[in-house]
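Okay, so here's just one chain, in structure tokens, the form predicted alone.
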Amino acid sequence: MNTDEVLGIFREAGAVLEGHFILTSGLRSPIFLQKARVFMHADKTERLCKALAEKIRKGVPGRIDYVVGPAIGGLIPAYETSRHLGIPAIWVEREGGEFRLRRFEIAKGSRVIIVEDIVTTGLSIRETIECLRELGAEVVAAACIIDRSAGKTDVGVPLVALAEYEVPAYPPDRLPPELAAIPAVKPGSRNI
């Protein structure tokens, strides 16, 4: 599956929004990828995550013991990707502002891959890596459905992206005039 096919699925689901959006990272963008509109369709989600699992198999050497999703955005793609990889899915949750593995235990030395929905700055992945490494896990890679940075974001481990789609993102104090003229909305999951 290539980037055009991935974006085609997002467009079919009405998930490519245009306007002035406040991203989870705090950056502003004229494009928002509302993955919830994709994830509400099991068939679309399955197509994307099956293709992501295939890309992980080809690009990540060695065994993987767990797929880990950062809550909340990574839960559905982590679960569905793990189903196609045939390995368990677990997730981290915010507790006191930091990611914690609250509901699960993993053995030291477990080899894990983090699966996220969309990467912009990579903050959720980096925070998940920190949590898992504190528990003694080996984070072998991260994966996402769409990398909004088109390969420019460093998450600290190799990143497998099903699609790379560079979308402009701006700090709030450096908006282009045409974006500044539109009221901002925050459709994401994390309050900043």
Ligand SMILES: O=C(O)c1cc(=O)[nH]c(=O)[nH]1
Second form
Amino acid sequence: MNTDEVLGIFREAGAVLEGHFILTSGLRSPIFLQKARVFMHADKTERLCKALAEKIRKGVPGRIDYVVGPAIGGLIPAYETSRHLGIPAIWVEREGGEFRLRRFEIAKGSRVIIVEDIVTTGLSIRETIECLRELGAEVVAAACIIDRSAGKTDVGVPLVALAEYEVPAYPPDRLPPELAAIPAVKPGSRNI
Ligand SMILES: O=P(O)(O)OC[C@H]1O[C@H](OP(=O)(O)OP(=O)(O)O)[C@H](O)[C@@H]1O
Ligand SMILES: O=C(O)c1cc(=O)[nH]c(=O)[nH]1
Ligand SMILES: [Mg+2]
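Given the form predicted alone, state the structure of the form predicted in complex with this ligand.
Next comes the full complex, and the chain you just saw is listed first.
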């Protein structure tokens, strides 16, 4: 599946939003990919995650014990991708602002892959890696449906992206005037 097909699925679902958005990193953007509007459709989610699982199989060598999804956005794609890989899916969720593996136990030395929905700065994946390494897991790779940095982000492990789509994002003190003129909204769950 190529980038145009992935973006086609997002557009068809009405998931490419235009406005003024506060991203989880604090950056501001005129475009927000509201993945929930894609993941509400099982058929669309299946197509995307089956393709992502194929890309992971081809690109990530060795055994993988678990797929880990960072909540909330990573929950559905991690689960669906794990179904196509034939391995269990678990998740990290925020407690006091930090990602924690609250509901599961994994053996030290477990080989895991993180599956995210969207990557912008890679901050959420780096936080997830930190949490998993503290538990003694080996993070063999990370994967996402759309990489908004188009390959520029370094998360410290290999990143498999189903699509790369470069979208502008600005620090809050360097907004272009047309963006500054629109009231900002924050769709994600960080700090809630
Ligand atoms: O690469 P980054 O700069 O970290 O941005 C991408 C992250 O932002 C979104 O999560 P968010 O924290 O907004 O909450 P959500 O998972 O509930 O949507 C998305 O699900 C990724 O986890
Ligand atoms: O960077 C983010 O927070 C982000 C961007 C995006 O397009 N979609 C999303 O869910 N999060
Ligand atoms: Mg998220």
